[in-house]
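As a starting point, one isolated chain is supplied in structure tokens, in the form predicted on its own.
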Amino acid sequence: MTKYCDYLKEVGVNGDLFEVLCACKNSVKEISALVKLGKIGKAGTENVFGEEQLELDVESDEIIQKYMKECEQVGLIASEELPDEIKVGDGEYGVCYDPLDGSSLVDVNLAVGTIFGVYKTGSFVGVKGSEQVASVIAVYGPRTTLLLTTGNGVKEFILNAENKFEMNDKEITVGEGKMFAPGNLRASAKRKDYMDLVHYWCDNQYTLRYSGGMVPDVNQILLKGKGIFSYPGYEDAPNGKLRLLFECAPMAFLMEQAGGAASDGRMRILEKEVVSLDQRTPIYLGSKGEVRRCEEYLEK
């Protein structure tokens, strides 16, 4: 079986970017062990966005910081758990990340994950998702897996008994199919257009697959090769709650590389410029036809 590092070399990723992606991989291994054995209690603190932190949030962030600071090729990091981007060295790469997406699901033993977006930049403010040179998501479920793109399609890697990531030879491509993961359903109480869209999915016998975690839900669309993840805004939160830099842009890069699409309802997610670290965006992510349907139903 092809190992993670061997695959990177096969597709021409070497030198500095190779080291950055190895740092991401090593972070995931350590977080995987932490999720299995770590504490699930509250940390007694809030992140910069006012969200209550779990001990696992804080420890996962510390793990990633450690590996990125040790990687000479990384010069800048930004975390969903931190107020500002941090210069950590002279490397040309910037790594933004959500250390433990869906951490509120840990205490009920549902899958959670980590998200990385990698850029060549000295600041994340002003970048667009299309400038990413790599994106990685990790899923901590019954198995620990990675999905990776460096702009050459998407590959899945599975953590084996020897603590090595082996590549799954399955081709990761997203076509059309009836599966939906409807986030922010509370918006349907105030948005008839979203309620109409949900009714369309139900009336046409789509399969509901929604865990409440963006990483496992989007991972499922990528691996099943079909479906739609939706998270619209509404009057109480016009741009929803998902952050462009830490969540939506890396996911959009993966989805497009698998043949799918990602839109905020009006424009391609990867063309949206980051104006602040806390920037939120609606997102419709998955099969191209389903993303178009979201745009048509929700264009108002």
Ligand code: P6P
Second form
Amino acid sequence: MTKYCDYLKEVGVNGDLFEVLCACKNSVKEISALVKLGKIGKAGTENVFGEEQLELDVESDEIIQKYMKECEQVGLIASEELPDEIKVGDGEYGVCYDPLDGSSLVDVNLAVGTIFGVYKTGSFVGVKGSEQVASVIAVYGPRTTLLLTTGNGVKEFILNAENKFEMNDKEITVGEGKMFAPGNLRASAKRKDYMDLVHYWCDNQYTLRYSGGMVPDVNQILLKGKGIFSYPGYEDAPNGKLRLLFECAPMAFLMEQAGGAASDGRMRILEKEVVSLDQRTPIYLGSKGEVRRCEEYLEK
Ligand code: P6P
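Since the one above is the form predicted on its own, can you give the form predicted in complex with ligand P6P too?
Time for the whole complex; same chain goes first.
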């Protein structure tokens, strides 16, 4: 079985980027153990979005910060849990991350994840998702897995009994199929266009697969090779809830590398410029046909 580091070398990822992606991988191993055994209480603090932080949010962020600061190839980090980007060294790589997306699902024992976007940049403000050189998501479920792209397609790695990530040889591509993950369903009460789209999926007997955790929900679409994840905005939150830099751009890179698509309803997620770290965006992510359907129904 091919190990994570061996795969990176096989696809020509070596030197500085290799070290950065090993730092991401090593932080995931520690967070995996934390999720299984860590405390699930409240931290008594809020993140920059005004969301109450759990101890797991803070501790998983601290784990990633530790590995990024130890990696001399990383010069800049930005975390969904921190107010600003932080210069951590002279490295040429910037790593933005959501340390534990969906952390509130841990106390009901549902899967959660970590999201990394890797850029060669001196600031995240002004970048576009298309400038990412790598994207990694980790899923903490019955197993701990990684999905990685460096622009050479998408590969899954599974944490084994020896605490090593082994590659799954399965080809990861996304085509058409009847599976939907309709986020922000409450918006359909105020948006007839979203209600009409949900009715289309229901009338055509699509299989509902929505957990409330973006990482496992999108991971499922990638591994099942079909489906659509939607999270529109509505009057209370015109751009929705999901963050362009920390969630949507890394997911969009993975989805496009698997042959799918990612749109805000009008344009590619990867073409959207990051104007602020806390920028939100509607997102429609999945097979090309389903993303096109969302664009036709929703963002006229
Ligand atoms: P809602 C988790 O809090 C998250 O950021 C994503 O992982 C998930 O897709 C979304 O929010 C869920 O939002 O509105 O369904 O609670």
